[in-house]
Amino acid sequence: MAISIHAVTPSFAAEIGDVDLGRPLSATDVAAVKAAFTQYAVLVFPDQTFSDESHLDFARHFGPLETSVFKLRTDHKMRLPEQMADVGNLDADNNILAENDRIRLYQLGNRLWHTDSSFKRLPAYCSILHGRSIPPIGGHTEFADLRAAYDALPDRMKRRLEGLVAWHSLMTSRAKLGFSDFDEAEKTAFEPVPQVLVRRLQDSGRISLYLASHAGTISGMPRADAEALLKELIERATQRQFVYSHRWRINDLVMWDDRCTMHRGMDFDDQRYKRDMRRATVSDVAPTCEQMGLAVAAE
């Protein structure tokens, strides 16, 4: 039986039924999940139970995998596998983290609106997140389609944007809420480094904004011009009609483009419900720049 596909809305994001994800896919099904996370951009499958192992192999199908940042420390235990990334609020025993736990405060980044790994001169292609445990209230995930963001913007504005580059870390974004807790090795890893305001995807050819939380300066531009200019893009961008709000269902995985789509997750009441989550992420063919073929020196 073929997959099937559900639309949430004409253009932005789509449930997938019909599908056993702890099974090797063919390579029929491969082709349809592309084509549809190219329409769609955020794509849901529910009731998906699998290994871990399982789970990587399905996002493997799109390209490389990343590494969790959560490996630059030495002084931390890991809970999952280092191509995985702990997105939940548990410790390496599966014990609520406590509340002023160094990963809980660093977690809370995730509420702001992000894009997944920006902050790495080679950034993300797309992230592939199942909910294992998940709170009874709270703790949707909220989407922003950014590729209808660009296309609803004025044309001068479009103007403006045309061949700036931003400047992304980690360390900008958990600096918003006063978290500065990173060892030199961190620092290193989290230095800015140049990504694309608008970028052209290559698949659907479609423009897009790129915006993340993790973005602070702009290149040739004042800081204060350009914390502006940013806050304004992610306000314009996160208007309720580019929205997708995802509720969550056990065992539901959720994959979005990382290319044209922002997300957050939303709050929950974390020192008393277990949000176990677990998150793979593949890495894009190019740095941004580069494929939209800027040079850009360094800051």
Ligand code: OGA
Second form
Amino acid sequence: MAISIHAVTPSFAAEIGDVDLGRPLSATDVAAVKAAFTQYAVLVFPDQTFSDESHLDFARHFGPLETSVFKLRTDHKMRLPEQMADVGNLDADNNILAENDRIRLYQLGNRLWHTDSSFKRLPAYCSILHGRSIPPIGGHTEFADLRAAYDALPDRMKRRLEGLVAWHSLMTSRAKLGFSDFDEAEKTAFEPVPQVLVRRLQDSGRISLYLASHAGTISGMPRADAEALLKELIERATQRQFVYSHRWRINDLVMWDDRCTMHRGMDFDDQRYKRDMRRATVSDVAPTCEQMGLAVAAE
Ligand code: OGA
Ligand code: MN
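I have the form predicted alone already, so could you send the form predicted together with N-oxalylglycine (OGA)?
Once more the chain from above appears, this time first in line as the rest of the complex follows.
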């Protein structure tokens, strides 16, 4: 039986049924998922029960996998395989992380609008997040459509953004929350990297903003102007009409296009409820400046 597609919004989010991602997928199913992903940027696969290995195998259909940034730390005991990002609120023994736990404070950055791995020179293509355990209230994930947000910009703004390069760092987003506890290895790994502000998507041909709270400066622009512009763009892009809010059901698998969306996790009582979320992340094909043929000036 072929997969079924049910639009949740006209062009941004869709649910996919009649597919068991825990089993090997036929080439036809993979092609159908890819086609849906080109049209919609957020796909929801309800009721998927599978192992971490099957989850990673599904992700490999879309490209090479990233490894978790926690791998950098030797003081952190990993709960999950190193190719999986742990975005829940649990420690290696499946207990709730204490309020002042470094990992918890660091993960609070996921509450800011962002796209995954834009702080890496080669950023993410897509993220595939599985909800193993869900709080009964709160803990939604919101997604913003940066293609639709770009289309709605005034022409003057579109012209202003042409050729601009922003610098992204994990330390920039964490600083917004007062978090600055990085060791030397992390400081080196999280040096700012250049990313285009506007990109063309090779598969759909659509044009998209490329934004995240990781962005702090823009080449050739005074810092204050850059911050004001980035703030304005994030505000414009996250207006209600561009946002899909996902209310998790247990065993939902949600896949989003990191090239043309932002997302953020919403508040929940994380000292009371367990939220076990596991993410596989697929790398993009090339750095964004390279994809857009832009030479990079110094920061
Ligand atoms: C992520 C992320 C938000 C959430 O998995 O990359 O930012 O709601 N998640 O868990
Ligand atoms: Mn994220």
